[in-house]
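For reference, the chain that follows is the form predicted alone, supplied as structure tokens.
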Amino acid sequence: MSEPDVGSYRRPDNLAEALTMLDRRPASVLAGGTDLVVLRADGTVDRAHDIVDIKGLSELRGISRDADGTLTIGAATTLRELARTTVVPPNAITDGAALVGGWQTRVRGTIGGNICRASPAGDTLPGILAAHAQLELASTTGTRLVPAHAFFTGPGRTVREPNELLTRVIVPASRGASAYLRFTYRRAMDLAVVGVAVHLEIENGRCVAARVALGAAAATPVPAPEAADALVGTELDEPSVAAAAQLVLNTATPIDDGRGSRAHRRTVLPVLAKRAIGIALERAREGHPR
């Protein structure tokens, strides 16, 4: 019996060569490998492309925050380095990094990989939704900007065609505040059953512009924007958050899988909507932009 066809292991020496890699050959692309290796594995991802490893590039990775307050993450910084960053206060989108598995996964994992295995349940994806966050993809015919909302397109399928690579995480200056929450039956090394990301602006009491969005609540992570809608204009006061928490469920189309029922799902769900705009509105006050 044959052997079957597997493809090169190959390690650019900087962005351009990544791209010409990706043009020439279907290939893979490995950042921090903790889902590829697996995948590949078990033939989910087909062994005759090339691995192509941008693990060394360092034109991805790296935080940074322009003077206008504009924050750009590079889509190979690791996820426990933009868990770690001091370069802005805590956000849905560092609460995220910081609960994807354990600490090994984390060192290893990165931002971009964990955006372009498209899981459903993906711990930072509602918080980059939130934000607005831009996704830049690049090939060897230039570069695009693609919002978060329209990225996924399915359970591990998103818009970046095979000779791109998302290279950059733009995210837009904001007077905000997030946070993002998850529900899972362990502590640690779980994936989200639901989870939640908020982002509130609040001028004079009020607030005055809200993102809501859903994490393992639909075939991707999605937008609520009901419940988002319901926030502004109000003081966040009690009844306000719950009711634009109930509106979650509008948005919200969970199926029955191992990790929760549909109808646990949507038990959970306001819930979870309801602690995170109240963590939200708490790093708002105290003057947490992002």
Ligand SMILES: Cc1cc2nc3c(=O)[nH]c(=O)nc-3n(C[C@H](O)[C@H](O)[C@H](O)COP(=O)(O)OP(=O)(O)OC[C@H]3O[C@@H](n4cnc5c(N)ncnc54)[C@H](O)[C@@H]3O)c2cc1C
Second form
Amino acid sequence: MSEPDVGSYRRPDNLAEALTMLDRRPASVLAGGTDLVVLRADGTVDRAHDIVDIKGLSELRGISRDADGTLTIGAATTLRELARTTVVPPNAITDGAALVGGWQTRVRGTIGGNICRASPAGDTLPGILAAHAQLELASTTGTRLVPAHAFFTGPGRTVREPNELLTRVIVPASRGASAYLRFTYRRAMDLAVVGVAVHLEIENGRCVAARVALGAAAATPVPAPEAADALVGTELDEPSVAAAAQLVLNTATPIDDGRGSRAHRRTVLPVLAKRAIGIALERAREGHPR
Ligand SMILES: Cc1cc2nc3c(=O)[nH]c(=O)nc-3n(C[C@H](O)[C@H](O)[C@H](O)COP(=O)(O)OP(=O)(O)OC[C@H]3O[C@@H](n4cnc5c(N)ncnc54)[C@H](O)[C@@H]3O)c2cc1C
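Moving on from the form predicted alone, please list the structure of the form predicted in complex with the named molecule.
Following is the full complex, with the preceding chain placed first.
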């Protein structure tokens, strides 16, 4: 019996070399490998593709904040680095990073891998939507920015072309605060049954801007604009928050699967939304901008 055709392993020295490799032959990007190894083993990713290992590329690592408050996260930044960063206060993206797998997964796994895997249950995805993040995609012909909400097209599918690399996650400056919560049956090493990210901006005790995004509630992570709009103009008192949280159900189209039923997901979502709003509000009052 002949061996299956397996692509070669390649480790570029810099970003330009990585982009050239992606341009020349069908290749899979390897960051932490916590998803890719599984996807290659089960045949979702073609094993004949070369592997281009970007983990060591310094251009893709690190978290920084510009003078104007813009936050930039390198795509190959590990989830552990992100979860423990002191560059920004805790927020929906860092909350998501802190929840992925166990510490072994977070030490290897990257934010770029979490985003490009495009699981509807990916824990950093609602946070990047709620933050209005832009995703920078690079190829040998240049770079383009894609808003996070336009990046995901279905489970495991995105607008990224095969020769493009996600290089940076760019989060605009904000006076608000945010939080992400998920529901799982176990505290760790479990994927979200549903997840909710909330971003709030408050002035003189009143909500002046809000964004809500849901995970594992549709085929892609989705914004929940009706819930967000219902928060704006309120003092975020209990009745306003409860009413807004209920409106996430206008966006959610969850499915029945091994992790939960549609009905259970619809029961949990408003509860989670209410709690996430509460944490974001607490952070906003404590002066945690992001
Ligand atoms: C035990 C275990 C527990 C897990 N628990 C969770 C969990 O709780 N929550 C959760 O969200 N996920 C979980 N995951 C999934 C996984 O760990 C995360 O999605 C992780 O962020 C993937 O990052 P990575 O760097 O390992 O990606 P990789 O496996 O290297 O790549 C994932 C995919 O993205 C592509 N890719 C990676 N980086 C780039 C880039 N910069 N540009 C273009 N394409 C790229 C790869 O080609 C591949 O298709 C778990 C995985 C394991 C093994």
